[in-house]
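The data below hold one chain only, encoded as structure tokens and taken in the form predicted alone.
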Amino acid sequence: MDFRLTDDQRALQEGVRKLLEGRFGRERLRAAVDGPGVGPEASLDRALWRELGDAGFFALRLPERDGGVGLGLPEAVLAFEEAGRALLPGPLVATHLAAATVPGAATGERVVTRVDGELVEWLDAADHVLGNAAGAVPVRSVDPLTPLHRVPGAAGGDVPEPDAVPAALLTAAEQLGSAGRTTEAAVRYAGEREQFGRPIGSFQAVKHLCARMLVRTETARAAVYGAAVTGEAVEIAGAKLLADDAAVRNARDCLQVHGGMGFTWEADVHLHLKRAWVRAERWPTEREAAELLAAALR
């Protein structure tokens, strides 16, 4: 298998980046993160949501026959890396994945969430629910641009089949760009903020931890886009594990060079974990995922 990107696959990517750079920049996300719909009242940009659509986002995988734009499982986990990195919000992975069975879904017209374990994402926003959201509760969330609803003995066995195995590689895919995004993030502040006369990217554990967060990408990136290629549950299963670390741990590091700067509310470092740890709980969290992968080895 040939597990490298073509240039087209490189253009859509270079494309989708400059798409939500200039639809969803620095600027319109401390716009969301600030202004007063947050938390629980959050609001969902229903105008961001059908230029999405209009661009092909949502129907990436759909055929062209019926409207999408005819590209497999690859090439969304490209254009959701680029949604990673950029802190896209809204339940992105569930409305893709609906694209071909809920009317207006692809155009960016509805708004589709799913059940995935005991949290539903955007609940209040959805047009339409995949799965059983009976009982939902509001909660607290940690993510200030991820409003969640808590659904009592649901479990990731209850998420709707087939379509809970591409959900946790698309998660991946954003929890990747995430990762990637920290990682650039710390090298930029590291060659920037100097101490002692110097940049702080020339010290010995600077240098280190910049390198710990690029290893973790980038085996991130081997496994998710070998996942993709593949479509094994068990790599994605896996790809989901090697993401969710990386987003995760990568933050946390990046929040680390950045010192005390980098736990303001002005920073993005710290809005980059909030959302890692919303999607690490989504199917299958950290658990679920080893026990797939140890079952896959008796």
Second form
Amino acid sequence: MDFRLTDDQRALQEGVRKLLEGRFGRERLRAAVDGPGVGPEASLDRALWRELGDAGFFALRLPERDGGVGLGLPEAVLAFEEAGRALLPGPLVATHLAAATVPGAATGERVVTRVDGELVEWLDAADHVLGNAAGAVPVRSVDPLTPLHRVPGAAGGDVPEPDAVPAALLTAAEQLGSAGRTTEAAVRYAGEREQFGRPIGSFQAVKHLCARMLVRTETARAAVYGAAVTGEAVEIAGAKLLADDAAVRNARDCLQVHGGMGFTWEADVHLHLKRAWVRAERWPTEREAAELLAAALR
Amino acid sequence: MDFRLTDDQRALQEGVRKLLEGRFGRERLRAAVDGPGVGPEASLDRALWRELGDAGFFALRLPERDGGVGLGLPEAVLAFEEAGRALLPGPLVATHLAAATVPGAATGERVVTRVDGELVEWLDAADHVLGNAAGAVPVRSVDPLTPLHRVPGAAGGDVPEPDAVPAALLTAAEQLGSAGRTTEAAVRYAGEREQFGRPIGSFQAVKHLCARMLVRTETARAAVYGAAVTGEAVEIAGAKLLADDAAVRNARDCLQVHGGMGFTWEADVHLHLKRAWVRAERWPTEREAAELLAAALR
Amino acid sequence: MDLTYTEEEEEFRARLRAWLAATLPGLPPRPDPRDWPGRRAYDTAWQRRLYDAGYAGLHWPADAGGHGATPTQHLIFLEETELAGAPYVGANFVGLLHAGPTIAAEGTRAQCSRWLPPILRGDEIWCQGFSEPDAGSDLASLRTRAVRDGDAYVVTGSKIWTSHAEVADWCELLVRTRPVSADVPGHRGITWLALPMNAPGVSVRPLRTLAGTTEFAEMFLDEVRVPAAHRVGEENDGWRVTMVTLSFERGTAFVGEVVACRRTLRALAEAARGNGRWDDQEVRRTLGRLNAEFTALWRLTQWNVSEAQRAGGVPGNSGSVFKLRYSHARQELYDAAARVLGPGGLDLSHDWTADRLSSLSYTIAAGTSQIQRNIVAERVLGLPKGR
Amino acid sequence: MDLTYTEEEEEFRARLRAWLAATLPGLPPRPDPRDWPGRRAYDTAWQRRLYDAGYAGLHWPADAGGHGATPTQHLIFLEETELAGAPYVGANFVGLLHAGPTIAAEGTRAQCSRWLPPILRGDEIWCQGFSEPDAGSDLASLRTRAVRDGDAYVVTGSKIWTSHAEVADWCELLVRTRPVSADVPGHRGITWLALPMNAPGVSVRPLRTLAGTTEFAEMFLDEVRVPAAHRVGEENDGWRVTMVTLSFERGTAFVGEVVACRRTLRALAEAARGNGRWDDQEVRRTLGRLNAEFTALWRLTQWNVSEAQRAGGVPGNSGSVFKLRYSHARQELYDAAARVLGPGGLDLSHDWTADRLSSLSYTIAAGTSQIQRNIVAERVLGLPKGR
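Okay, that's the form predicted alone, but what's the structure of the form predicted together with its partner chain?
First the chain shown before, then all remaining chains and molecules of the complex.
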């Protein structure tokens, strides 16, 4: 047993982080948020999508003989964690999951989305939809970087389609990345911002908010990485539950640490919160995950 | 509208506090806790009971023409709040409620208990039982000062007996008293105990624990006093819910502020916690109260 | 413990209710939230109607042009206008609830007669220039400087979180007139000025919040000349001048909001019954718990108002207890709304989703929950100040 | 990220499992919890069996008489003994997990050969004399004084929270050998001594906890002579000597407890299914959430153990993250038990009710949650120290 990241995994993690910093850094993020095509009309950056394809983001788990990278869920989780950190937009999970089945998905030439519960993300931008999006109506998405449609009556039965379990894990990985990022942002701000003649991070109340954020992040990390290794459906549900909680609550605490500045559009923290809300609605939601985890207690 | 206590109400409050300080002060409390008759064999102090009767504790709401004090629910709530502060043991609520119907209850000559859900407090010590306690079996009560019996299968239907609503209010008042007392205890200890060369109450983490305790107490106070004035069943359920929460959580926070000392038998805080747990099980429990309050949302 | 209203109070309520019933149907449609001139016009027109009906400055002292109403009457006024769906105080907020009472308490007779009547009539509106980018929780560290030059102060600096700055006539401005030093703590060298918003050197930039709207603005002051006659109170005494009004709070600050929350809660229950979420015990009980919460907050309001009525002014301390509980309860209300809406909680077309975003400021604005807990611990509970 | 065990580790597990299966049925019945001599005898007999089977001091270095097992093997050992229902380390705890490793790391050869073998064989047990009534979170402020007098230290003071003091042979004792002053901070003048519990002047008084039991004791020291040869490390260097062992923690501290919690959780689910509470969505989902929680805590344990395996010793910092989450989760577990039991939660005959009382210490003992959050914020996140 050695649960730590291997050197290769560390290299992958760093590689994806660098790629995203270069191609989707803060300026690019803000341009996307403040650009004209935000909201229902948000447009996907096709060039970036293909670059992600070239870098193997979508083909990560395809066998090498099929042109893939031949890696597994743990590596995919590391890549999606970075995507979550960077607030990378687009139907990343669906396109990744479609790499083996939808031609062009693996290379980033085609954009694939999927119906998840009653919601579909990026429907207008997608070339292909997994699931039945008939009758989908656009929604004024709370997240400026995730256009949404709602498919009335699509909320499925109790048994999700086979893709649902890995989709839940990759979503959890994105949430984990976001939770880690907001922790760092809160800590940095707390160290810089001065009030009453000292950094606010020297006040115990702020300190403890930050400590709670780290505890949530590291617990979610253990859950997500563990679920990636075992691939068990119930463990993945647990990872999603804890990562959703970490992402949403950390974003809120990060906002609280930022005070009034956190309430502005210019601060990134609201983008993390809104995206975390969107991801928390993907299957399994908190309620669904708790039920799955309860049923497994035997 | 003047929601504040009247001068008479203040006088009553002070009178009961003085009576209890004199007759059931800390030494008497500790003697009861550390005495031989604790647990299932706990014996009730009949002399104290009669003295409470003499002071009008049980006859408070009886009309004066029936030998009572002729006061109302608000005054009863103030008296029971003091009982909660002092951790006064015995089936106070049942005996108070029986003042009009069970001879000797009003004067404290007879001790009355009642079946509440599946539980009966002080069954062996009681002269009279409201409700059917047939088949009651003794329980090793978590609270050293509240002997308990359980009546299997007694957990009633959805409609509680008529006494249940005022009983819930008086229980909420006891919880409020306890919540206020543990707040004071935490604040006092935080001001005295020194660590790292200063009172622990100067650390923000401790300060904020105490502030949260006060907020819980004052919110519960508004709820309990308000419910006492209106006497509405749903408002009383809400008061019980908030007072239960305040009593239990304040006792735990008080314990946390006391650190290791709070974990000792000699500290009083565990007595507050255990009694708060016992009272929280009286009707309506958190779950039952939340359902009643939900159903009332129209 | 008396929750019944006096005959006089009930009469007041009945008259108000009748007036609202007669008046509200005649109001024009509400303006688009992004139309600031439209909002100003709408809000001030409503203020004018209140003035004409004798409700303007209800709680102001009579010698300031008000009606000297009791806190209880003020509570009734706020409760009834909210229940009736009347317009909010809106653009008149700072004038009626802060700058006006400050001038009434600390201004000269000339200042009172210049500034108070236009506030009451809805002729002029005020905004507030207190917070600065680097002075939020620590307001006393504000840095906007004012230097005396003849019969004027020359003011340079910037302010933030200024509502209605785009359309305000006046700004109640806190400026630093004495530099902070070892001998002069931050709050000692502050002065209160009435700044005419059309003065040369004043510029305003809308500030977009995370809700995507521009309810607030930044204000930049570049060598703005403010006549010394516009100073209220003594030079360097502005901190006390401002606090006088804060302690004038009579427990009524959140009356309308609590009434609105209780209405929202009932609407949530109705929505949950409609969409099936009511069958989820967790959702249902969460709404039940919030029912207890907001009922208690209403009682706490009545408690604070009763205290204010007798003792004259609620100390800010009970205000802190209330605000702590209320701001968290209100955030929980909108979290509950998201649970009721399910996927619909991601749809900004639902008011509750937009309100959820706004509610994120409640634990920050007007004193973060952290600062409020300090206040409760130190001023109410008497715990020692930290070092 | 590899959660599979090596062949060698699996062999270790299989051998241990077989030995446990063969050995446990032959154990005598557990003693009454109030029978301290009986508990000592039971716990040390178990230690002797471990010793004879080659499991004693598994994680101790070989030159200290141990087996130099890896953290992973230690994890497997703790997991399997818990799963099999083997006796706890009990009275041997301080010797095996704290005093012993301290002596092994910092003691002289003579000290090692005098004290270590009896610990491993279960011949002698140790207790810990660190905390004092006035030195809890602030251990460095301890006041028990030791004055050198010839070849001995004369020790006077009192200690608290000393488990097994009634039956221990030795106590690892921290004493102050240099008074605190402006130049000497609290942790500089502390010395580590091995105190023979039968020395004249040592008295022990059981300390009753809120659970009604006496798992701890107070210890009073009245001019107790401790030979200077019983000092481990240099005079005034006891703080560092003690911390050496604390940083020796290899992520395995709570392995048995997490395994036990997961078993309790399954039992709770079974009880809820049996008594109808399972139909309450809130109760059921609470158990589901705790399933996620304890699964994650198990993975976090494996993470910390993996770090320790490679890096040699988990810094106390990951330990703080773990302890914060774990102690709260464990309290929630027993709160959930109370909800499953309903009125039965008030009955001390249920182990869960008694365990709920004990669980109240988790957020206090061995560093309160408040202290742990300080550690995480300052040492892991690098936030500035408060003043």
